[in-house]
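First comes one chain, alone, set out as structure tokens in the form predicted on its own.
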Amino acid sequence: MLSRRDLLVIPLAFATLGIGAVRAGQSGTDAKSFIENLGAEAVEALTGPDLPQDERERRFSAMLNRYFDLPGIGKFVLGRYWRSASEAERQDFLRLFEDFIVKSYAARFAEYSGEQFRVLGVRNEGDYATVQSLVIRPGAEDVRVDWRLRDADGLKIIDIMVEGVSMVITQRADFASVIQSRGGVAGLLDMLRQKTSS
């Protein structure tokens, strides 16, 4: 699965994110400005070891489906398993899969302590677009964290590279692992229930 660094370092990227932000309205820096609104509502919904642990969950769920391609990420993690998958596999997959990133990820935008962001620029691929950020941390070193984003119908976060490493490459990596090892689809379902459970 990923690894420990990973795990810190997206909640880190995304609680930073609004963290001197420059707004801009130009039409060529709707990406940027689409990571920093992300960024300006993770610090002020998630953050603060304060709030209880089960609200923090329910409103990263709301943000990860307000900014992310959630059902296209999941499948293309899944990878070719997809296509063998019935259509009730595909669906607890998507739940699962959502529910597996949260209880991932959210406990740690409790550990949020004024870590820096810097949007160091933003390139453009017709549909695509992807915004390069560094995240400061004092004493410790600084790590570049990428977002790619798709316009289908309004900008959706498709992965997170950190250090130039994919993050939906590498859970794709992991899962067809899972899938391998424990007999299809259904292993990996059974296992990601153990996950969202514990």
Second form
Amino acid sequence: MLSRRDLLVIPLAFATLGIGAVRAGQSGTDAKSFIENLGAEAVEALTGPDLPQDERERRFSAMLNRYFDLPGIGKFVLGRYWRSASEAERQDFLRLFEDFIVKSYAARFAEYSGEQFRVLGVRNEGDYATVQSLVIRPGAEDVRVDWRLRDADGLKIIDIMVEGVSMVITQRADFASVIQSRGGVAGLLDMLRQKTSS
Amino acid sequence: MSLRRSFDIACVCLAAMLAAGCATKPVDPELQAAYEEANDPLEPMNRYFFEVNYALDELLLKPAAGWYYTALPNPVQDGIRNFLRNLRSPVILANDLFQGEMDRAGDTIGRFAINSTIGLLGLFDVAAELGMPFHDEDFGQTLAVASVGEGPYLVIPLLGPSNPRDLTGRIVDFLIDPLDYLVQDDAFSYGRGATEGIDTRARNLKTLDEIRASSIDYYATMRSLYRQRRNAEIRNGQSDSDAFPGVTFEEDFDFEAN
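Output block for the form predicted together with the partner chain, input the form predicted on its own:
Once more the chain from above appears, this time first in line as the rest of the complex follows.
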């Protein structure tokens, strides 16, 4: 069963490499190839233990901006506090939030050990699409990962759901708690500065 | 069966209620909305038990799980988990039936029959290969399906994140589990509980480290993860089309457009 999946996944993922920029969503196949491109590019550009960490982070950051609606995610994550934040705080936050994601996640690609993902299906709802996928890990259980995309001047990822858990909702809960305990958005910015400078 | 275990749980709950230092409700409307969203009026106490559990985990559970993970070959770990899951079959079946999930109840019966025999007392999950994959159910989920609300967030000493609904579910599952009545041996009950704990922890070694590293407030992150994960389990893996209704999504993403 596993070997059949591998056979299916590998050519699928790599066949889509080099197709280039995905045009604004015309149908579900675009969302599907968008995610497949992302997977192939991530494996190609980010993995490997020999890649220097700063180069890995630079590439990760470039992909993050190309595939994800970072300003949109940032606003969602700051939630109700976005409104009350000053313009300077908003800009600070978006910049620090990106750094925080890069610092938190880029290093994980160094430990890549052959995970592949297989797209199971696509669901379209107006400007939104959900690409359902299964991450197949050697020697561990498969993980269900759903990618939420929005089409506004081109497809961008707005959320990743891992086994039903939304990463943006989780991040929002984390930041909301920090804002409450540290007396406002400025407190969160301080924490983010600390986390990203180390 | 071990009445002591349920008695312990009851004592803990009572002590928790009595010792509860309640969080004060904020006056500011923004903060008040956040307070209600967190649904965690016992936060100071919960944070305290969260720290206690974290320390116990670092001292005992994590090292044991680390040993389990490195010392035992993968097939042995899978065998242990398959065996433990098979033992859970009666409780899962009862909850399948309580929730009126007849197809899933059929799966649970089929799995138990096949895995207990061909699967050598449950060590091998033959049924999964035959198109009957494992699914879990518990009485907390049954209550949720019956529209019982979760109540405020709770962190239970030793057991971790919960809420009154899920804690009740745990106690009911424990009471309806026929195995404890059949075996009548405390050592079996504790051994089973401990092995389940270690096996589960071993499968989450890396994940929990990563979550801790990538969060600022680990407690708040775990609280959100617990709720979301439980809701996904209650939906039985069906994606939640209401999780992001277009309206709130747009509102949250495009404040300036409003």
